[in-house]
Structure formats: structure tokens, C-alpha cells
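Given as C-alpha cells, the chain that follows is alone and in the form predicted on its own.
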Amino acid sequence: MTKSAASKNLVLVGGGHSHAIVLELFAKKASPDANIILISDVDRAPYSGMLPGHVAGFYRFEECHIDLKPLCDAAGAKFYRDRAIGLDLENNRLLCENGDPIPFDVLSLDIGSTPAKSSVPGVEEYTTPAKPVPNFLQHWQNILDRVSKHPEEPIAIAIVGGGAGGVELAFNAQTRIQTILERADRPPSNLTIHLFHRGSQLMEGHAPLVRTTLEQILRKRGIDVHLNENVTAIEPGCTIRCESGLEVESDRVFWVTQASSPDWIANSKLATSDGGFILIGETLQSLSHPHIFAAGDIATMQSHPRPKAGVFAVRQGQPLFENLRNSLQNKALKTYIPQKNLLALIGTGDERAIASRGNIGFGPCGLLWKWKDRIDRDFMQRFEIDNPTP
């Protein structure tokens, strides 16, 4: 790829929440003299805030995915469908799975995270990780197809991980499958859901009221919650074995555990945290390579570490845009300090939600769900492009 003497290459890797906002803002405001390129392995990027509702059947696929191509067209950016696999930092080139290396002057990474690799035998062979999302949704659709075709057959689903992701998956998976069973005039008892968590309480880091309330609702709805259970093996046939001796058979195991970064980040020579995430400062720049920026789950702000959650990626979008633009124009960068406590609205699969902020919790109730739904729909509306280029 060539570039003019005056222009620079700004390469955005990943279509995460922060980069979607960056492209939206470049579309609204005059771009600097730069070649903007987005590399993504999907055409439509999932929005994490609405994915649990999509699992429950509340949102269509299109409603909870950002269409990246028209967004790039509006921003004057080029879109390449490819997967990043490495960095050549000596020559400032991004290495891709299928295409030629892409040179950059400024690089920004917003590629999300995946469940942490596990030493538990059988995880790689016999479980479905919650991320990457396209792979998860494909497996989820396979389950829905099976239940739709054979609603008379009992089905058991196991979820390993008692954080927000695992809890929301349990609620919303139950809602969707029981809806199918009800339409087929089959009893809800045809579905069994097991939720495994190695800790003594679900959703560490949230308000005590939120943790206890959600556990009570899970149990009341017949979801089998297994606390203080350390999964030690997944065997053929999706049989789960725990350190305590507990053994549970299932038809599908979803792995929703601690987040991790891809191996190529650790091998890139970028400064990383103990968990392998890119260490950034208050300007969202890499601590080791200032012409490289990072946001969302793949980044850890050294002075202000925060949980891996989509709400933080959304908040980083505006400051990332401003600093990428300033970097291209050789202007001073602005600092960004994330809030310590942000409001989380957690859906319970029945068009209700519970609010959690710091040590304060409230709900669940329908009004909170309507509020969450309005926030999510307003966010997605930002990326609706009029008359996109075919």
C-alpha cells in the first residue's frame, strides 16, 4: 500500500465499541490528511450490551450488530476483512492472516478479549467459549435448531463462570429455550441449566444486594447453581467433573471465564500486563510504543485498572478519537481518567433488569429494563448511516 508524502496511515484493528465510535466521529468531523484503514475479521461487530437480549430472542441479529462497511464509507476509511495475527514493530507493519502486511504511522487496537485459556483437560475439545461472539452464536443457533426440531427431547446446558456474562447467559438461554418448548406444548422441565462457579458468591465486584438477589432469582427459576465448585475436567459427552467429586452430564458446555488476550499481543514486544493485555497510559497510548493506541478489553490502563466491560470501551471512544486525530496532526494529546464506578444494568431474561453501581444495588424491575433498552437502542442508532455506499 502506498501513501502520499503528506498523508499518514492510521490503521484501526478490530471493530469494537471504541473503534465504532471513532469511525462515527470521523464521519461527522473533517478528517486529517490521513489514510484510515479498518481491519476486522467480521463485517458486523457485536454490541455487548444487547447480546444477552439477542440470546433471549428480544433483539434480531441486525439490531445488536454494527455494520462496519457503511460506517467506514461514511468516515472515508477503507475496510479490509481480515484477521490480525502479529506486529512487525521494527518496520511498523500489521501482519494479517490472508493479506499483505499493512504499514502504519499510527495504530489503534480494539480487538476485545477471549475467555482465558485453561489448563483444565477437555476445555478446548468439548466446550464452547463465550468469545469470539460469532462462533458462540453459531453454536447457540445449533442448540435452538435442535430444540425446535425435537422439543420432546430433554436438553441440559452447563455454564462455567459465575461472573456477569455467565449469569446473564443462564437467564437468557433459559428464556429462549423455554419459549420454544412452550410453543411446542412441552414442559419447561425438558430444560436443565447448570451454572458452575469456583467462588462462594456470584459476580464478585458487584454490590452484595445484587449478588444475593441474582442468586436467589436463578435458584427460584430452577437453574442449578453450583458454588465453590472447581471444574477439573470436561470429558467426552460434555460431562463435567469437579474437584469436590461432583459429576454432571450435559449436552453443551459454555465456557464463560476470566478474559485473556490473543497470543500475538504477548509476542508483539508491546508492554503488557500480567494478564497479557496492552498497558496504556492516560492518553490511551501504549507505554512502550507511543504511536500505538489501545482501548476496550484488550487494554489495561496501568494507573487506573478497571474491569473488562463494554461500558468502559464505550466511554473510551471519544477520547480515543481525539487523541488519534491529534497524533496524526502532531498536536498535544489529552488525558482520560475512567470513572471508578459505572452503572451496570443487568438483564434477568424476563424484560426486567437490576442496577449495580459500587456498593449500591436496586431491582430487578421492568422500568430498569426499559431504561437499559432505550440506552442500548440510542447507542446503536449512532451508527445508522443514511444511503450507505453499496
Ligand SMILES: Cc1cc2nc3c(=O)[nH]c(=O)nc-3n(C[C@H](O)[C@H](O)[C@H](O)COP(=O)(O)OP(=O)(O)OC[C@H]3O[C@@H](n4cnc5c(N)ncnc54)[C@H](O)[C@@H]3O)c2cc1C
Second form
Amino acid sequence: MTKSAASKNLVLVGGGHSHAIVLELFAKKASPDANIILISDVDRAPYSGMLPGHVAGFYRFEECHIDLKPLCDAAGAKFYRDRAIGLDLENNRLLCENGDPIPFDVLSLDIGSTPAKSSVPGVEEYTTPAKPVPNFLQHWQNILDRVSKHPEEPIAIAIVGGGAGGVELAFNAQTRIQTILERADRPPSNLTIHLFHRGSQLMEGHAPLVRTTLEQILRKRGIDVHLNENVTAIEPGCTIRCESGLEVESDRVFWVTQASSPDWIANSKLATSDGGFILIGETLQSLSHPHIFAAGDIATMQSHPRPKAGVFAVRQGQPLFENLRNSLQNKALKTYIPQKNLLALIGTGDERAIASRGNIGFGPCGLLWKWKDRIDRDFMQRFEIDNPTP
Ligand SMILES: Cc1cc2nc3c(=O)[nH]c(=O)nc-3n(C[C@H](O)[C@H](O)[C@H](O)COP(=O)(O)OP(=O)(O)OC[C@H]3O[C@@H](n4cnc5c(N)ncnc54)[C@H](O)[C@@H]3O)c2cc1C
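Could you switch over to the form predicted in complex with this ligand, since the one displayed so far is the form predicted on its own?
Let us now look at the entire complex, which starts with that chain.
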């Protein structure tokens, strides 16, 4: 469709899970008379469901990253590689790190979250946050290179945060490094993994059976689980100090704590929650600025708050697409209420997975992993474009 000069500007910020689906649906169902622009700080957006499996070496980079440019081409959208850094809400413009401000009629934000900044001394200098993902993967690759070159040298990895992200990272990091050690004929004992968690049990919000089973498996595999430990400092050389007096030396510390939102959102004058996330209603519109939509981790539904997890971002994709389209066409918006308990399939790094939904848990077993693998591969297949432009 040729866009007229009077066409509205729809600006999508971030190629997160919800926006990837929005673009896929625009590609399938033809975009309305609107100039659609995607601003993303990466060309290839990671898919969270397969990321732990990528750490383990089960999936190649391309298998768990969505190539945004061909997706935009198929959707009739322009792709700008840039980082959003602010909002000028008086003039409806998005401010970017490199390019000129971008005017919008309708804006949608799906920029994810990063582990919360911490006042713990040494965190900024000596730890690697699990997000942004490209930075995390670079550091992970450095570790793999080191172990491959010097498998004879013992290595200790510390993970701070015993939520799903930290637990999955512990399992999958161990799998990958032990594979390298095994190939080099070195004992698995050359690797030590420490997992620190402030609470008395891992994986808050999951079924009790899932929480205890995962802890048992971690311990059985020789991962040092430190519960009720409040990390109070990270010192040069990646030494971790805890309030209890526990002191652990490591070669690398991964910081996988609670999700947080960037400062530019808090400074934008959009209505935000206590944690700085954009408050949205059931139509996925900002509570303060109805021409602005938000989805995924960066948004908090005021009446239906849910955990910050990729599955919720995925589920918001279709309703976000419909409401963006309706909004551009001045049609009534639909309401969307997320399910209370979504099924989570958590990989244990050994091609098995455990199922968790509400108070019910099951596994781990290989069949659940196969099922998860199928779901994830089918999801990624949605974004395979037949004729990508060079
Ligand atoms: C280690 C770890 C493992 C996890 N494993 C799982 C799992 O197995 N299953 C699960 O459901 N959840 C998992 N999660 C949580 C999951 O990663 C998030 O809930 C999910 O990615 C949120 O999706 P999203 O669409 O909100 O944003 P994201 O997937 O984070 O995408 C946001 C995109 O926006 C881009 N972006 C960010 N800021 C800007 C900006 N200013 N300008 C332009 N572009 C920007 C980013 O580069 C990124 O591509 C995990 C999290 C961690 C830390």
C-alpha cells in the first residue's frame, strides 16, 4: 500500500517478543495506511525461551535470535538501528542516541528490562548483568574461550539471583563448560558454580514441588547453592562477600536479580509503577498517555500485574497488534486480560524440563524438554521470512 502524506506515524521501540509478533502480523495481514518504524538497538533480537539452551550449546545464535530487518521489510516497516533515550511528550517525539527525534502519532514500547541496579559496592565494576543480552553473551563467550584454551585451569562462576533466570543459567552454564572439559579430558571438578539467593527457597512464585525439586537437582549436580545469603559487596578479583560473613572467590560474577526499567522511562512523565515500569490498562495503553502503548517486561498492567517473563510478552503480541491497528484506524480498542497462571517449562540443562503452573509442578523429564523445544522452534519459525532483502 502506498502511504499518503497524511499517513499516521506508528513508532515501535524495541524488537522484543510482543513487537516481533506485531511485525509478523502486519506482514501477514497488510499494514494499514501508516508509516511504521521500528527503532531497535540490535539487528537480531534474542528469544528468551531458547537463550538458556543457547548457553548450554543446544541452539546456535541464529536459532534463538529474530532477524528484525527482513521482518520489518515484510511488514512494510522501516528499520532504524538506534537506541531510544527519551520522550518529548509535549511534541510527541522519540529521542534517539544517534538519529534526529522521530515524530509519532502512536507509539509502542517493548524494550524489555535489565537486572535492577544495585547499591551493593562493586556490582557495576565487577559483575556481568544477564541483560542486555548481547553484552552478556560476549562475556559468556570470553569464559568459553578461556576454558577451551586452558581447560587445565580451575574456574569458578558465581551467579547472584535465584529466580528462574539464575537457576537456568546455573544448569546451562554447567552443561556447556563440562562438555568442553570432558572433550579436553579434564575432570568436571575443574568447574565450580555458586548460586546465591537472598530467600530461603529458590524460584519465588513457582509451585513448591518445582522449587524443592530444582534445588535438589542443583545440589546433586554439585552446584553450590547459598540460600539466605545477602550479597553485600563484590570485591576486585570477583570475591563475593555476604552479610553472614560468607566470602567466596570466583572468576566471574553474573548478576541476575530482579527486573528494572531504564531511567529514561522514569523521567518521561509517563505514569509508572513503583518499580518504574509503564502502567498500562487492559487495552495495553499507557494510563497517562492513551496514544502510547507498552507490552512485555517494560509494562505493568495495573489491574492484572504478572511476573516479568517472556511468555507474558509473547501473549501480549496479538492484542497489541489489534489495538495498534484499531488505534491507527480510529476504531474501538479491545480489552485483554492475561491468564493468571501460565505454564512455564524450565530446562534443567540436560535436555529435560520441569513444568510449573500455579501450584502444580511435574518433572523433570525428557518429554517435557521435547515439548518445550517444539514450542520454541515453532515460535521462531513464525519469523522466518522467505525472501529477505540483502
Ligand atoms: C538469564 C535469563 C533467562 C531467562 N529465561 C527465560 C525463559 O526461559 N523463559 C521466559 O519466559 N523468560 C525468561 N527470562 C525473562 C525474559 O528474558 C523476559 O521476560 C523477556 O525477554 C521479556 O520480553 P520483552 O519483549 O519484554 O523484551 P526483550 O525480549 O528484552 O526485548 C527488548 C528488546 O528491546 C531492545 N531495546 C532495549 N532498550 C532499547 C532502547 N532504548 N532502544 C531500542 N531498543 C531497545 C533490546 O535490545 C531487546 O532486543 C529470562 C531472563 C533472564 C535474565
